[in-house]
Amino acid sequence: MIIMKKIVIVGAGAGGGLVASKIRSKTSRDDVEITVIDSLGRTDFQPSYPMVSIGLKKPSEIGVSFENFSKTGIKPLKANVTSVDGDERVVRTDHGDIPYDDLVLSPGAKVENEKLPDSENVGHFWDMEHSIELKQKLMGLREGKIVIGVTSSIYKCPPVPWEMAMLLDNMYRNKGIREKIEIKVVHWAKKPMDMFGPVISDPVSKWMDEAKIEGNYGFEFNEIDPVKKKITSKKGDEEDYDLAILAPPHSVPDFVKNSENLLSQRGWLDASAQNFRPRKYEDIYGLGDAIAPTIGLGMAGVFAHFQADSVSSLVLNDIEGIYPPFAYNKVGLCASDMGSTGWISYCDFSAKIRDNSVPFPDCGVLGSGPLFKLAHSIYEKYFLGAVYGGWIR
């Protein structure tokens, strides 16, 4: 008698939604069953979000509803992950427990919104929900200072600040009103994208000089007072404001942070970027934002997306015994729309997972200039149809 293997996913995004029908193209119904549990029950395209905040996008645009899972024979399951027991192998939510073989968690990070005011003149797009909000600030925004940060230096994609700062700074010249909007990007780091090194921050630092978009940089955030509307760094350096969009605290999953067994030492999710997995098992295994400051790098979709052809990879062998591993690939491609011009980058972390001592990952730019705009749009629609095998709507 063949005993049907019982993969579960938790997270349906770049990660863990990649993984699924990476498995599932090469497995038959009869023999695998997998699950994906979600608990927003959509894979959105989050480097999109800043354009639905501006009006380019409509959320149904950028987000998939995961039942086209059930398409091609993967089980969704809209549902809550209160706990993993990997001793028992079963994820517990709050929609009953579900047995594995073998997890795959790719659970992303959690946006911490509480953390940040609420108040009219307060805003972000680092999810859905906030993304439409930010909308209707902005477009009711017609004099005054914008200010663009982070609360902390863990937060999902490191590029979008600088992005969002040309994306706004090209929406309003549209509206003919650029000259009565100052934008200042205020961020920990020296210069823009200074962490990627002057491959990368050296064009985008002119792009900033050339829109006329100031910065506050060395500025690590301490707090925010919505009624003076102030941003006070650790230093006692404030920044005034008429509208606040902040990156807020980014944190992993209760059901991670409440595991001494998946937890890493860091405070994020347990994995090597060898095999993925957590010290303690060998049939779970870490990707995407929650593994990312465990392994020494950036939140950002294109990470995920390499990593799920080498966990499905493992998962893979750990059924059929003879696949074989494949290789993760530590090059981060960006592909950027910056409002009047577009570019694509690449960093290879390579060097700098093996040793967090190297200043900057090794970088390049592949082209830039108005046409570059495009694959923005491109790589969204490709990796919609990656996720669902084609089933994007």
Given for the second form:
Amino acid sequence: MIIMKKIVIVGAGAGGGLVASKIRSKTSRDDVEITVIDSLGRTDFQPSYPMVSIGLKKPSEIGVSFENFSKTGIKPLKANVTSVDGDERVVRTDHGDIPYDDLVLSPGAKVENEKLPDSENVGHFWDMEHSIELKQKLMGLREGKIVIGVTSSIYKCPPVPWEMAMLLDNMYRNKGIREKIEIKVVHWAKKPMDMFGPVISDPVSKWMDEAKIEGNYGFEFNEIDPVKKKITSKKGDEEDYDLAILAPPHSVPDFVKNSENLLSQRGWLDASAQNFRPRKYEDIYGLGDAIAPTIGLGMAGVFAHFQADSVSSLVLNDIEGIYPPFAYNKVGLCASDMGSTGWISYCDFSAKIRDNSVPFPDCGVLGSGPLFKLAHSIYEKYFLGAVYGGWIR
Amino acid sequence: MNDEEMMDKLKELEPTIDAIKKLQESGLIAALESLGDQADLIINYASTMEILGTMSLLFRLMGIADISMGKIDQEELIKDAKEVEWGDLFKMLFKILKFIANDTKNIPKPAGKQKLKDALGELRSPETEYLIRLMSGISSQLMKKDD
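Alternate state requested, the form predicted together with the partner chain (shown: the form predicted on its own):
After this comes the whole thing, all chains and molecules, with the earlier chain placed first.
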């Protein structure tokens, strides 16, 4: 009798969603049962959140219900994971226990919304619901100062504060009120996109200057006063605002935090950049934003995408024994739509992953111009189509 | 969608279906299918620093090509290019490449003024004579007045 293998995947995003679809496409439904557990019950193309917040995209265009997994023979389970028992091979959720043979953890980072004040002058675009709320706030603003910043050193999509600044610049220019709106990026980096080195930082700095987008750099966020509409840095610098767009603190999901065996020394999901396994278990794989700080990367879907190529091959190798593992490609591509123009940049993070003291990755710019805007939209459709085997409309 | 709507839709798609059938018969669909089997890895395979760096350079060169091509009499370029003995040109280029790769490092840098006797010796060599004739030919072309 052939025993059906059980693959459980936590997270239906860029990492988990792609792993699920890749394993499904290479295995029979009679031999392998795949369950995807996700608390949101949806896959969003997160790089398009800024576009939702300025009304360029509708939520339905960039988010797909993970019920669509059923059409491809994957079991979707909307639930919160409470713990993982690696010794008993069970994922415990608020909807029951799910046993596994192989477990893939791609839960993403927890965006701690509660740490930002609930104020009409504060918002963000680091999840769908807040992106929709931010749209109302941005549409209502006819004059004043918008501050875009981050509250922690780690947040999803490191280039996005500057991308958002460019999108807002373009939006308010098109509305004819740009001169009444001040846009300022407040960030711990020393200059725009400094973390990617001068190849990226220099042209972006030039664009910021040309668009008259100001910057307060070296600003490490300390606190926000929603009454005085002021944010303060750790050094005591103050920045006032009429609308503050701030990335909330990002942290490791609770079920990882509470499991010593899954936690890395850096306090995130433990995984090796070679085989994506935590030190303790051979049948658990981690990928995506939750492992990014562990292996010395920023949080971005493109990393999860290429990690998914490797992790799915490793899981298939576990199941079938002969499937060749796919080497992890540490090159990251970023296709940005910045309103009037687009650009594609790329970086090789191999050296940075090997040695975290390397100041920045080896980067290049493929090109910029209106034609490059298409790359963002094409990748959006490609990604959602690839996760759901084309079952999206 | 009911049966009638489905039939109407299929009727609208008849030319498209015919076209796809032709592609299938030609074997092109089978070739696309093999591409589809690996399609999920295309972005991964294409994301190497070599490919991306080359594409980046090509995009940048496009800008220069655009500027320079605007100044070129394209008819003259094509006419002259057709007259070139490309086989001979490439033979010459390969010889130059070979020399650059192997021998440039062996040419001693002049330490000072050459002695007259040595200078005369080099000047009278067949190599210098050939170079002078080559340069003289190019120079004579450059001195011709534009039509």
